[in-house]
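The data below hold one chain only, encoded as structure tokens and taken in the form predicted on its own.
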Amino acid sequence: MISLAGKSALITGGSRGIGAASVRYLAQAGADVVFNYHRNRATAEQVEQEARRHGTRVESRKADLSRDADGKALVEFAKERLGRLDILVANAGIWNVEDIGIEKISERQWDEMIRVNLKSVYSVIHYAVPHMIAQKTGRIVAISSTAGQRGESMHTHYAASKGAIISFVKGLSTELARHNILVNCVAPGWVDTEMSRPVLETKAGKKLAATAIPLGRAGTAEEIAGAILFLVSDLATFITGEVVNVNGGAVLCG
């Protein structure tokens, strides 16, 4: 029943993990997509050529989301190429594998957890809006975290990052409503991917998502595609400013 036959999609993120298999994802139900890679771009070529057998147009572009500037030269790239801009899913960001208390996070990795992970979901929003507004409608997904929920100890800058996402969300959701632009949060848990497989593969890890999540094992990053395929298909044409959690009951919350 999905499909995005003649939709534009922006994805940032999309070179590996949730944001890959999101433009895998929605280049399938029939959408144009741009995404961004930060530094890999062998990696972007091969997500590039996976989607394209799905013979819709799959560009990517080199971006550090993190500088305003570089977010607004992709909104513009994502236009110019596919001629409008019906969803945004803003995926892009980072998570350090080590645990650091609140008392060694540096100036430095504070700004940098904020900047990549919340900057980032700011700066490609900010531009994309107009874009939508003209248009009268759009659909715009941003990625959170159970940690936004929660929150999580030793890694309380990424939690506040998170966190900071589904407030923003919720805010815009009643500002854009008017617009016929509909904004929605995907909050996932654990997930294997790329970021977090360091942990996921340790004794400890694999002891966590057997224990602290009730379906005993972590998502793949389908099945966080697989939200935002709903989000921003005809299926959920009456949802803005919700948090749909994808994270195996390890968080249950409204």
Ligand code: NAD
Second form
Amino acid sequence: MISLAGKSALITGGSRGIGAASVRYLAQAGADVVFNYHRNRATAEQVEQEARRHGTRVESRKADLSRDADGKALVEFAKERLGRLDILVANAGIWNVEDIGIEKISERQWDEMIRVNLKSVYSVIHYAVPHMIAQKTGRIVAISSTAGQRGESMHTHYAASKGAIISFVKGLSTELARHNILVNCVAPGWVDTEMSRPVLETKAGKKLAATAIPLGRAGTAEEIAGAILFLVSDLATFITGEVVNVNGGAVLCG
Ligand code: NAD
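Mind sharing the form predicted together with nicotinamide-adenine-dinucleotide (NAD)? What's above is the form predicted on its own.
Okay, now the whole complex, with that chain kicking things off.
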């Protein structure tokens, strides 16, 4: 029942993990897709090749989304290549594998976390929304986290960035509803990607997944992409301002 035929999507951080799974799912559903990679062009080209098998247009572009100018250039590139911009998935983000207490978080580390995880979401939305307003339609999904709802000790700057995304999305959802632009969050729990694998592969990480997640395992990138696909599809025309939790029940455990 899901078809994105004729739709154009921009996905940030599409070269790996949740972003790459989203590129593949949206292309499979019929959308033309532009995504950015940060450093690894070879991985991005591989994702392009895989997604193009579904017969839609898929292109990538390098961008450091901690820089507003790169966010602007990426949105303009997507609009120019695809002709329109129906869907924006603001997914790019960073997380620090090592625990770091508040007394050790430097100003540089704080600023980097906020720039990459939060300012990048502002930038791409800021530049994409005028196109969506002109089209009188749009879907925006930003990726938050369980950490954005219950906090995350020893990763407080990450949690702060992800919590801010939720309040940003809630405000935007009511602001943009009159333009028929729907804005939602997907909030993953532990997902087995390159971001979290260094922890999930340890003995402690395996124990954590088995005990702290009611379903007893970390999620897959595809399980998060499925929720994103649903939210940008015609099955979700009356959902805005929501946080869709995809975490195996983990956020309920505190
Ligand atoms: P990942 O590290 O595999 O992918 C992150 C993506 O962001 C990459 O494509 C990377 O190129 C891009 N990126 C990083 N810094 C960038 C920058 N400065 N400019 C442009 N792009 C940049 O991680 P993932 O697990 O796929 O994470 C995707 C999103 O999901 C992130 O926002 C993350 O915080 C969130 N999330 C992940 C988990 C998890 O357990 N993996 C849990 C909750 C939320």
